[in-house]
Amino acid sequence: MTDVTPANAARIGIGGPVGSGKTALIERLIPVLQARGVDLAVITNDLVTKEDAERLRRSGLIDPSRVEAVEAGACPHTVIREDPTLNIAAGDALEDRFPGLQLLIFESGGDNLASTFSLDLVDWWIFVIDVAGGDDIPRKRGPGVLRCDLLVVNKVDLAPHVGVDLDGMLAEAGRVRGGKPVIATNARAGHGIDRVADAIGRAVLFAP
């Protein structure tokens, strides 16, 4: 994991299938990661479209002034994995302009399971999944799943309305993942929150 220091924020990203919540995931964990005095921006990738950052622009959540958009015009991928060299520069743009700049998250646009982030982008990511797309996500192992720094499994609430068994889904991801760690959200309703911005406290910004 890269050192942080004051002149270089943390950088994380967050990534998953299209419709995972991983947007829904970011404004919850705005204000939790706020009110804990992490000093923050957010760097969005679509298609071809801002449609994402101009969400969270408006939300009212943070200054829209520390959203940036990334068109990736291919698989949202390959600009976060193959040739992350866009989102390097609105990083870089980010931190010029809020010297103070602790966290950069960077959202992948939605992509399937082999999604995965560049070490050369990212310090540390999360991949989001979501139990109406079946319980049987884990057990296809793909690489979003497996080589993540943390797994959210979104959208708990669910569950019992498609036919998954949550429990025994958390614990094939636990089991797919060595050990890894799983947490599972309702990002609409802020269960889980919490967990996770502990987890990225822990893991990049040194906090107990």
Contents of the next structure:
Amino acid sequence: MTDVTPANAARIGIGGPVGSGKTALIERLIPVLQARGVDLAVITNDLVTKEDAERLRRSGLIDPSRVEAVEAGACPHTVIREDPTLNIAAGDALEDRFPGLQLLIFESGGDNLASTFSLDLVDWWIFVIDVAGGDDIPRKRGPGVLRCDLLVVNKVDLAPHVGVDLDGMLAEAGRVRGGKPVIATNARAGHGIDRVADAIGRAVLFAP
Amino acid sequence: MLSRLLSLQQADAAFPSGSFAFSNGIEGLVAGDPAFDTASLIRTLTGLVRFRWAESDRVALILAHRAAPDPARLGRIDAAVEAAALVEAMRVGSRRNGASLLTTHVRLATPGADELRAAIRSGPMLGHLATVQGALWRALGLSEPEAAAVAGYQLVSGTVSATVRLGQVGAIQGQQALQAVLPLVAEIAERPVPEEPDDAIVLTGFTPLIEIAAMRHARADLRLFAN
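Now the other one: the form predicted together with the partner chain, given that the block above is the form predicted alone.
Every component of the complex follows; first up is the chain already shown.
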């Protein structure tokens, strides 16, 4: 990362199906990004609870006042796409409270493969799937898989246990995405997290 | 004709305003009444409109429409809304909803939107939904009755939509409920609002069942809506 401080914080989205590892990815990204000097905050869109927000607040990884929860009104799509204004306003409020903020991470509530972020809300976004969901997910060509800026395939350590051909799944993901980036991770073990942080840095933080 | 079309745009659920995340107490009511049905929804909408909106948010909206763009006067209307909202989830929800609506209008460069946001950030205003709606819709050229009609319609249609999303009534049953209360919204939207001096802005509302349900909802572990 460079010392350049943007006039406004860059805003990125992290979406994906329930249980794919979005919160685990953020938990692993926070210390890596902080070690690179990135001043960040997180907004979660939990669907029925504030569990993800509370998990991050209690993690000890980040000042709890830098984590906000925005309700999704039973519509995880709506709050990140059709009507992202509650998220935008929550982001603006965080920027007012923390003037040096460089990166705002919006975590979507668990959703399905049709979930996409509005570019009114974020500058760049990640979609997280996991091998335990099946190696046919890329082939289904959901808008989330196709349109995201970075596809993360998580829980790669489970591949041999759930009968998934990981190399084939990653190759298919790259093919359906027309060569747009795909990164394999095991968020629980921290594998692949540096590559995700590199991608964020290059995309929105002016990193080399 | 243009102001009529602008009214439709503002009333459209596709206009980003954050309102979809607020159930106006319905989620709490439903949690306490598994038999909540279309008739219950009609009774609830009638109560919301007649006993809260008519003499509180509607009056604030009209006063704000007249006061815009004076931030000091808008701030005093905001203070009256704040004082009249007993339940924290409703009070905070109204401010969050106002901020979300304003977010869209700032990006659309609606006249006066930037100044409203500055007044909220620097203190004279709290930015309650009714106050923000009144000020913005005047800037767009909506008349007082048009502004009241749009706000009243949004209150009932948004509450119906929340009830449908909670799975408590069907989409068509929801429209039956909406049709049942629209005459009441129309009648109340046309009621005159006398001008009030700054120190005598009186907003009144009494919907105890909904307010108790909203307070219980605010403490619930599982919930889909902000209030």
